[in-house]
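Below, in structure tokens: the form predicted alone, a single chain.
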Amino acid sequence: MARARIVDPEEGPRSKRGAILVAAVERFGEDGYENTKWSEVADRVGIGQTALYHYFESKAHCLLTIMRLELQRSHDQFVEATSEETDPVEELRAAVRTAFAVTEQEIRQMRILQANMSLLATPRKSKREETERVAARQLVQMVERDWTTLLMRGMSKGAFPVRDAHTLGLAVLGMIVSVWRWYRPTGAIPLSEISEMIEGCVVRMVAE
């Protein structure tokens, strides 16, 4: 089975930084990031400690680099399923399933998000980690946006009651991300299923 990828722009042809996010994913996700070490991360890729450090300064440096692509990749899916949605209800159905169409990769970058959310909070020594930081939690303030303006959409035609969307955003997108924070593709529990039932909750919690 090919590997997953991680997509970066950052990286070259011959770049090893795909790999390494990739495997640095897999450990995270596997193991969590304070029982990782950063020398399993090389080993997984196939490469010695010190190559890590070339693309990486610090472990905490990948885990935000992580973080970073990931936000993106949700904001980019969020806006990609609802560009062309023209009834709210309808836009808001495709808001949550697309949040759920995930890979088994992109489950465990997600969770990794969430169980890493308060790195976010506090600025870093590194310039490279703080870059990553400050770039991420622009993005946390974008995936916010994203929801209160559909759901701002939605009140303004009517369909939606008029509440502070706001708040109402972050109460949906809290359902929604809190999922990964338990579930595992493992579990008895399909992810369609899971999926089907938070957007029929995340629906009446908006439009009732």
Second form
Number of protein chains: 2
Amino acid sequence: MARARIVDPEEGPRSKRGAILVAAVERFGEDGYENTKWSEVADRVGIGQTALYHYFESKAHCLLTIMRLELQRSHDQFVEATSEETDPVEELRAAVRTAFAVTEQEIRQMRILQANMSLLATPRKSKREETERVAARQLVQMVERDWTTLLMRGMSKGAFPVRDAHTLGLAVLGMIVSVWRWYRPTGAIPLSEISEMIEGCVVRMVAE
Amino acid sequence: MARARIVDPEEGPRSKRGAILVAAVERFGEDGYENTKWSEVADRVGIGQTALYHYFESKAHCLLTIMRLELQRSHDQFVEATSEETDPVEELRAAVRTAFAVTEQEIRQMRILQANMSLLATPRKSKREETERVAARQLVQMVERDWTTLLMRGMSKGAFPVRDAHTLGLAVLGMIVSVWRWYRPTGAIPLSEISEMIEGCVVRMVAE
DNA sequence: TAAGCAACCTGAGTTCAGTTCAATTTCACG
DNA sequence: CGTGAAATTGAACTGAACTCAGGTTGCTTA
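What would the structure be for the form predicted in complex with another copy of the chain, rather than the form predicted alone?
Shown next: the complete complex, the earlier chain at its head.
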């Protein structure tokens, strides 16, 4: 499975696109998108602000790209983790566990995604931004469908009680991603514990 | 119970503060904070942009005020709804139901609150903004404590299995508020149905 | 009725981050 | 090498948030 990577191998050898994305993820993830000056990202990469526009049409275009890449990664990881399972409950557990099996950079990307989700609602004026936005929206729907179909499969197999799979899927997904709002690696509770707690919650919610 | 209201009776008779808040809730709630020009709010109220600064130190100060008022309302409503219940499961059910017993304006306020939650993380430069931010943060913690203590009460009474009440509380709260990201009054599913679905999920998560 | 005055309002101008423009420099590749 | 697309730049522009230096309104008190 070719994972969506920040550093795209198709770029020219002197391209700084990857470096910009990495720097932007760090700054947007730590201080927030609005709190981060676009020029700070340039400073961190070691180029003038103007050079940023060689790679991204705008600050928002960079943000939307980060969000799209993260959504792609989430979707890919979901598919990878659940494709081998056959028992619905185990499939559900695997989906939850994989959602929390993330690196620190990916945590920042999730945080950025969650904090700026509402950006995907309204159309963008410029072409490339709008392309990224539409792609991101479709990926959001794809991730929602990942969960919905997993639940529907379990219901039709009789492993889960029949409920509105779409609403239930959104509730499960909402609970999982809400963690990225407050979780910090420096916090008192390790991520593994949170993952186990949520896994149990999801199973009780869905399978009982 | 004196509910936190947008229109404060302590204001002068010609004050437009309430009107500004109402207009801002509508615009920020429909198009988003960043997408809304501060001058549009002035237009809607029927005053020049400069007049806004008589009531709010900045656009962000207005936003923080809206968020603080909504948090105050949520907290008050939680307390009001749960104070009469004695059975833990019924108390839990009442708390969930009251979270979804909201007007359309309150839905917009919840949406604004959720979309801009990360604003509460970093200090503000100006004094009045910072005051509102700190007050809002404290209210967030108070709402989290509302849920945590409800869960702990149920656990110590033996009505809920013993789990980490704080993490569980955040998970429950996260699932509930995540609804305001996607719910629209014009959508296919009525809010009452969503409320029932979430209520069932929360009870299974907590009490089983 | 009118003075006094605080609340309320305004047009003109400032600031600043994001962005555009019109070039110039760099370096991978033939 | 030498060529040209990729990469970079300083200076100028833009637009929305905000400041300033007053002006207006209408309530209060005499």
